[in-house]
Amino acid sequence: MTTDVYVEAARAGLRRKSLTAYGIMAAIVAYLVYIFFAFQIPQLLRNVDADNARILVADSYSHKVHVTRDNRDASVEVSIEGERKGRYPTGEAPEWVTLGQTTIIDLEDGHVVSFGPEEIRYDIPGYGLVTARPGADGVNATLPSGDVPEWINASKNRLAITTEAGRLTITRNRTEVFRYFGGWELFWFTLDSPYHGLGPIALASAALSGEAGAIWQDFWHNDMWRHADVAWAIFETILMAFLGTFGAAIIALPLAFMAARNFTPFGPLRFAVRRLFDFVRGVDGLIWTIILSRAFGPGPMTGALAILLTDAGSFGKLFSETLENVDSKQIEGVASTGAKPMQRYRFGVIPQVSPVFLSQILYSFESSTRSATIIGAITGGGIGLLLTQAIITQKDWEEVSYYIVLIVIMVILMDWFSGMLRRKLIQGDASGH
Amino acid sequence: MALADTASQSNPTVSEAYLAMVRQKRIFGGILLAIFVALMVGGFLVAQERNAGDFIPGLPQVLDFPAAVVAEAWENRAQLPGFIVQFFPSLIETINIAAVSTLIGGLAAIILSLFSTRGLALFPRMIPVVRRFMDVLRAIPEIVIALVLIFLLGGGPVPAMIAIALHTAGALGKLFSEINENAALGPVEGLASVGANWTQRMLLGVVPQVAPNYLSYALLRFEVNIRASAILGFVGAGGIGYDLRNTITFGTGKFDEAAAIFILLFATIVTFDQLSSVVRNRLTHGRAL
């Protein structure tokens, strides 16, 4: 009898919970669809650029090199991305292609295209040749006979071909040849520099014989990557979140001591004090950002003040918190000794609290570089600036990805050296003060 | 003084050795404090030198712009709660994707945790690698992902809600796998002397337990990602960031619109602050909710 009481109390309450977890994962699966239309994700899934995802991939870790031929005059140029920095000297070209009266480009496994005084051919192999006389009359290309296949697309001023080994492009003023390569072009020396192109082994017995500071010079100033740039903005970044947390633990520690109760009594400033800092971390570190860089134009030291104001914020109420738990036994004690209240803070309560505070400030060193790479990019400095530059241009995928493997590289090792300092810092403690 | 010059008579020594360790030490913390000083200094000048104006010029100016947008505010200040329902759709997808974000990145970081968590994990020996996933998800800013995405999907929430959420994940899952590890195994073992499988295990027997942590670390999560939404809508990704971005770069005349975004933006960060408190205080302080 009582058994059975139970037992339907135990089964209804587990209904009752089960009900509960249902009720909960219904509803954010309800809210999940319902974002899912007020996102509009069915339309965006539509309007994804393929295309755009394709050159960005590819961009990222290969290279191409451009093979130009200026219709009207013949000329033939060779360049790396198509980039003026990258253009090979005239009369200069890489192994596979041959200059001369007539061009032949070889893009290998036998796809071979020649740009002759008058006809372009492109030789396909398992398809068939493939010519073209552009003029001002228009292309004049000529197909193998029978359809043509989707990786040509063909008309009457325009000429495309796009095979694995590499693109044939042919318009009434210009053709172009694309052939594909693997890595970062010209990460280490650009094409005017002595030093292109030879191994490490040559590169080092180079250095030996007392070229090193000529083989830094031309790979610290590589105009195409300019690393010597990117040094400085990564330097740049750092100083910014560096200034701006130190900066802001500074300025939060005086203002802490007034909001904490143990060391104010007289109400109306520690609420005066404590409200600022939630008026300070409230307005969001976006619209200091906008403040700031509205007074002192755009640049690294807007940003540092930025991280400042924001950081300031959660110091001064997370200092206030730590001060409030400090063990008032030490201060009576220091305070026993006939301790003044200066010495009483710097004997009694700076010891305590310092390895709390120094750990929560290099916690938020950590997170302030990556603010600061975010800031950077809103008021223009550091690392954050040049990835958006990069971004903006929607074609130099091969930095993109250089600066965010950069700036993951930053941010471990920041993450890194925050840890083994706080670590340093609380075993330090522990082996007594 | 007294006590020292005792000790001195017992034990010159002692006492002089103690002096001398003073001494040193405050030398030393000395010399780190003018490197301190120093690398602030010679920071700051670095800085300033690489910024477009100087401090002590721009100083009188911090208040020229919230001036010039208080006192456009004041003047139309009729229109003011016009422009607040005008931009509160806005402020709601600011709000939605920093809510889904935290959502899905928060239910990403469960499973992750519990992959990545000593004697809970169904793979012990895909820890590390798991453990250095959500570091480099960590470690990539909100904003890197969220330009690339919208060179591929266009302006939107979504660039923003998926950068956002793989932040979350990161920074979820190692929080998360920190509670787990303080997890009782007791439910666990018991699970599995009846036959449940490792998701049932995980499910019904660690879970309940770190659910209110989990929650409240979410909780905090979302302040952030609120603030995140919003800076990250100002590079382009919508919501009341692109407002914002529009009504202050289009020039004088738009300042009333900033005004009444600025309040938005204020009122919603200060509000769920404040919520968030209040539920993590129920939360840790055990009381059901």
Second form
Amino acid sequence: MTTDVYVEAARAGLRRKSLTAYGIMAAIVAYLVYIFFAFQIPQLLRNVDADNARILVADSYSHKVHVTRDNRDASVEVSIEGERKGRYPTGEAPEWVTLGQTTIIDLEDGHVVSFGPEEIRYDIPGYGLVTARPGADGVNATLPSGDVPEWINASKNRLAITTEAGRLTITRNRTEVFRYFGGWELFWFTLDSPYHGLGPIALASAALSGEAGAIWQDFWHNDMWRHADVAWAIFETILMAFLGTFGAAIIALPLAFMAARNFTPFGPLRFAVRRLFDFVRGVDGLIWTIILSRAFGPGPMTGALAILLTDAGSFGKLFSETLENVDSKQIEGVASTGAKPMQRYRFGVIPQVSPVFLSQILYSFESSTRSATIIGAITGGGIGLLLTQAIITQKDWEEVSYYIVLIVIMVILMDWFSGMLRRKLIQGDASGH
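Moving from the form predicted in complex with its partner chain to the form predicted alone:
Just the single chain follows, nothing else.
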């Protein structure tokens, strides 16, 4: 009889636990369903445009060559990414563009666009010939008979045709064709550089002939990719993280002693310092960035101050908790030699906490390097600013890719560097060196 009671009680306990588990799972599912509709996920999925995504991805690893006609005077110019800094000299063009009274643009695979004196023509394989006579009264386009396909957007004042070979856009005053090519064109040298188009062997030969300085100058001061400006922006980002992190550590260390229970018996002072730490770390670094930029104006130093405030609060809390866990016997041993209070801290406390402090500081330095990228976009400094500018223009996504690659490399290097320092300093400290 007693055994049956225990069995029944065990079964009742299992049922309660099962019901609790099912209840928790049901609550989680209900919450996820709520999020699905509250954040308008269905509408977001409906708005997904695969074509735009494909174009964005293509822009990140390739470049466009633009052939542009001014419909008012029939002049034609060819440029890379449509930029003035990437414009071909007058009368010059890539081999697939034939300049003349009628400019012929061979997009390959049978796609041919011609800019005539008065008429624009695009011969599209499998569809037919599209013609347009742009002027004051509109584009005046003529399409093959039948339904207009989705890849043609036609109106009175604009005609846009997007095919696998390229894109043609015609308005009253301007006609433009662009064609994709793989790679980041003009990354090394611009069109006006005498070293543009030279292969590695020819460049090495020129460098050995005494032109190494000129080659470096043409690369370093590339007007399109601005390598010198990008390198300075990377340096500013790292400098913001360095000043903010180590400045915070210098400020937080003495305050941490005031917040530690075993070093500051006066409760009101300890409470005030702890609340100060809570306040400065409770406000996100981006909020501090906005506040400080209003107070001091934009610049890298404002970003460094924002990182300093946030990290000072985090360091103060971590340092004070570490100090509260130090071994008091080591301090007593130093005190027994007649050491003064500062000497007790120096020889009884610092050796115990320095490995933890160094590890925390270096890890925060690595993390602050990532944060400095976003903060720099707000304060107007560092690689974050260049990245934001490239995204806002929505034109040269290969530059966005370039900056993102540099940011990832910077973070990897900072991770490796801080890890190496942690190993050397902490192991060296532990071994007594």
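Values in this document were obtained by computation on a predicted structure and should not be read as measured data. Residue numbers count along the first chain shown, from 1. Rigid core here is just the name for the largest C-alpha set that superposes within 1.5 Å across the two forms.
Annotation: Cα of residue 156 displaced by at least 2 Å between these two forms, core superposition.
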